[in-house]
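A lone chain, given as structure tokens: the form predicted alone.
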Amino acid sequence: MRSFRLFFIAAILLAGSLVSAQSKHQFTLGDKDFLLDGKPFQMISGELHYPRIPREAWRDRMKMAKAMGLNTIGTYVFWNLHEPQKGQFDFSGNNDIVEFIKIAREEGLWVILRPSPYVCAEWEFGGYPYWLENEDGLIVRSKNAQYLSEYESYIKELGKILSPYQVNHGGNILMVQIENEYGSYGADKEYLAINQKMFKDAGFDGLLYTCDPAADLVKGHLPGLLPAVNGLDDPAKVKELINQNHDGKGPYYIAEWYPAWFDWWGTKHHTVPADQYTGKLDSVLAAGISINMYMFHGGTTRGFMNGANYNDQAPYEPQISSYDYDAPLDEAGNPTPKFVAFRNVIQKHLSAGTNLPPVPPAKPTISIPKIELENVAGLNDLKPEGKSSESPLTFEDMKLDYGFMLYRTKIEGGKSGILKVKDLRDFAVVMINGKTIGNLDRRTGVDSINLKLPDGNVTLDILVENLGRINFGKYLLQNKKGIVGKVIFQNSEVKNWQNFPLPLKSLGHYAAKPDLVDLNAPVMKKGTFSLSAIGDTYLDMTDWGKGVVWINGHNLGRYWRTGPQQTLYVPREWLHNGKNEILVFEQLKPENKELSALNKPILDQLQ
């Protein structure tokens, strides 16, 4: 009986291994075609990101991809997430890539995977973790010591999960990306070799390559790896640019094409009719071209992880939370009119009888007239312990990824002068004696504020909120938050400062509290709203004044009046029939009281 069952549970393994085996394929590249088992195979490609969408929602954006005629979603891995402190790593919830991957291979879906570790993607730091600031001398993207080090260990721990699901190994993944955009920022090959020798050492085996823009691509490809391009979409200049640098020969890949663009804080909403793109879109696919759309589906940088542009020609840039990006599917996964006229080219080109899946509906939405909220905690109910300095202490100091930091000192009243911040990152309220007396804002040039200053000792409260780590271009490491330089009153270093994180993740259970009714600065506000049924929604903002809302422990993301983004999205997937929480944090207008949800954005309205 039991070498029966020995025998048994051998078949069982044998048989499980021939079935992997059988569906293992094969991904080469031919000299003008990708080839999938010897046969051409063109990636109709659309990038969309897990964190973005809500977990209980990516199997719907996938139906959606395949009605729209992809065969194929690029998504980047965003080490941030997955190691958000230094060897502490997350692939639970909504970090579970592994599961988006799997549910991809369900919905009959190839995979790009874009682990880089720098992704760009208008994300925090580009997708760097915070504490890499922290590291005395490392230099990201360089051939440094102690930057190598860290990267190699989390490219190791993405290679364990990760790896299996490569197309050679019997999972969908097709191509993995190294490095990313490279050429916009260095031109170091060996730097790129060390790169390529990190990803296979960590398993990933298989077809790998590399995308600049155009003007950038010499720099930024290696040698031997594909050079994919983006943000070109001439088919004659793709093809010789991809010619000049693969040996003369193909195949020729468009890794990010981009049928509109991102929105940041008081600039114009991007938009673009879908009538400019058909044509290009038309011509690429006509000449045999694989191409991925950035963005297929741009959904919400919730949280804190929004990131921010900075040059020396422009201003500090952070970008807004919505990441509709004016794509073929809205913020809320619904399919647009631009939808409608890719699916309309993409049919074209596909292999005769061959039909699309038909268009999902657009899903149901709800509006809440009136949901009244009451304070229920002031910043010295959110601040946790502290820890003083003679001089203010950055985020970094006080190894605080995200959110704010709650700045106190005293100084002797009965006196008048500009008090000035120096080198602040990003934005500020500024309070005496617990009362708002005015903002300071990075993006504006605002440092300084005339403050008239009562008898006696007064409490100089600065509460420095971080907008988004740079995400783009020569700044990477100039990325430290909080108040940077010094503070400077009547011309002399203010100093002695009470540091107090408010990171505010971890959100307790708050009841109203009747001290803080007539509270004039930052205040938690909270309410509660019943649905007897749920679909998406939008809370309406435009009447608030900056701040972050939680909906049933959810971070929605950031509001600002300033616009162009007036509402925060609310997945149906997050409300429940019954009673549902709010939470809200005011920085501006603590003397709001109730706020309401319509039944659609309002992206594009600047205050």
Ligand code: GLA
Given for the second form:
Amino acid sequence: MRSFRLFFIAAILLAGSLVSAQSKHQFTLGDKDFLLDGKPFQMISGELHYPRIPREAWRDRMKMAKAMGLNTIGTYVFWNLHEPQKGQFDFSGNNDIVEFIKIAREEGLWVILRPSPYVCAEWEFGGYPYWLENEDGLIVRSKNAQYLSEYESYIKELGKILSPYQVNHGGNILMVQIENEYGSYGADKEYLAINQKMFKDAGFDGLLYTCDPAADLVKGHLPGLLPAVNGLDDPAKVKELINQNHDGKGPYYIAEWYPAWFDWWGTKHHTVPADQYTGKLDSVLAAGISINMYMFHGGTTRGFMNGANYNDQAPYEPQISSYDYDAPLDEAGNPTPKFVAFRNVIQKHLSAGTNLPPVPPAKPTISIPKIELENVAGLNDLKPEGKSSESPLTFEDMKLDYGFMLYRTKIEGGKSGILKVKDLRDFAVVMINGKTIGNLDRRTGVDSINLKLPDGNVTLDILVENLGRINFGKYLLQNKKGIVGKVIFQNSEVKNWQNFPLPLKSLGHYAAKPDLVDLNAPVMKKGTFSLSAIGDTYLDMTDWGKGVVWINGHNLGRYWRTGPQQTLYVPREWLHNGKNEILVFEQLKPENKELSALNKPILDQLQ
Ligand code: GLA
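What's the form predicted together with the ligand like, now that we've got the form predicted alone?
To see the whole picture, the full complex is given below, headed by that same chain.
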């Protein structure tokens, strides 16, 4: 054991010295320009997020970044992925941020690192791990002692593995962002200063900066740090704003420049033609301003990792799984007309004789005509041991992070009336004696349903889905999931519940269950299909209801008839020549039996 530990320590020291063996650089603030080893350096950067891209494809996306003319990439770091349970850290597989940064270096790209515990990013709880909600009295994004203590242990862990990759240590991380658009949330400069100190103490000892939308920059910047601006692209205004908040000096950095926008369920797909942006990009680059486009490549928010917006003016808006963003690289990583247009603009600003790498061709796609599926597990097969309670328990009470919770109780039949679920978060299938009778949906405010109970003792089931914790605004602080209030029938509380968590994480090896026929309830289905040629493909869920799909063990994300997303992107990296397995958890249309896959996505169809 001891010799193993010594070996481990030696390996870490060796890794550290390999990093520092690379040449160290100085990245500093000039009056007008960023200075790399004393010479003006303009970052032409694009954002891409390691968890939104299969690890196997990280290098391909970076090559695309180079081919468009980017010299830098930006990424957030996602706390909920790296510390899924308190004190348990994970930097493996698709969470291997160090590898992501190393590949960027090998491909000749600098990195802007955004490891703020809060990231927004259309990500579950803005990147916060769900378990923070179980810490007594903890208040995120504040000086609250419990919060700062969890924050500190996380950022120290990050510092240990990432600080050696800063330029001043021989790596390729140019600078590091603290907090994220804090001015849109609060104005406490002491809190910001604590962020700065925590970062420094964790080893982030290079250049630090903040970023905020123009209207909130005064509140969100910390005197002494560079205030970058988001969403502003008029060069004169960018310079004026940064000058005003930085002792009359630059350098000038647009930390998020939006080539389009993200989507949420039930709302039209967002696109903006490239020609509305090329002139702006041209003038920003001509003015010597550094820029990070958010997103250069959005990719996919797989699993249950999407967030949601909610405020007093708008309904609850959970984001879709595709994070295509109408970005220069599409969801699958192929160049779009926007990519070509931006590349042409960037090329104009490179020094004479510099030629960009050729644009790699789009990847081959395949279609799959018909995959047959059979029922392999009903809710009773999927549910683990439950826990009883008088009133329903929340996800957090059950230490359930994401996915679904099944609530079950018995009530006396022979009655009818309204069943109301108070504070439903977020979507529910209601069943009587195992048969679906309707849905409840937080987005539309439908929290009640008319029940006509048969005689006798009746089983009432409510399957509740967490559609994504809020990732922006004051409702970050009210983010518990499941049935958060009470269930009322005929004006009195329904009590004595069994609570069954269904995280749908480690999926079983299901075999067909012929007795699961004519089911009228959510069900897990399985199919296999054989491929003789591999390529990217898009599962067509247009005729399905609502659910989640896994291929060869990879959770591809959610589908929902409502749209605008109707297909689920399947990366070629996760398909096999020969046999492949697909699992579909369908909540609304258990009678469906077949699927096909298309050679192009449908992201713009509301139904
Ligand atoms: C803000 C946030 C980002 C992202 C964008 C919208 O600017 O900083 O994380 O949420 O909005 O995509």
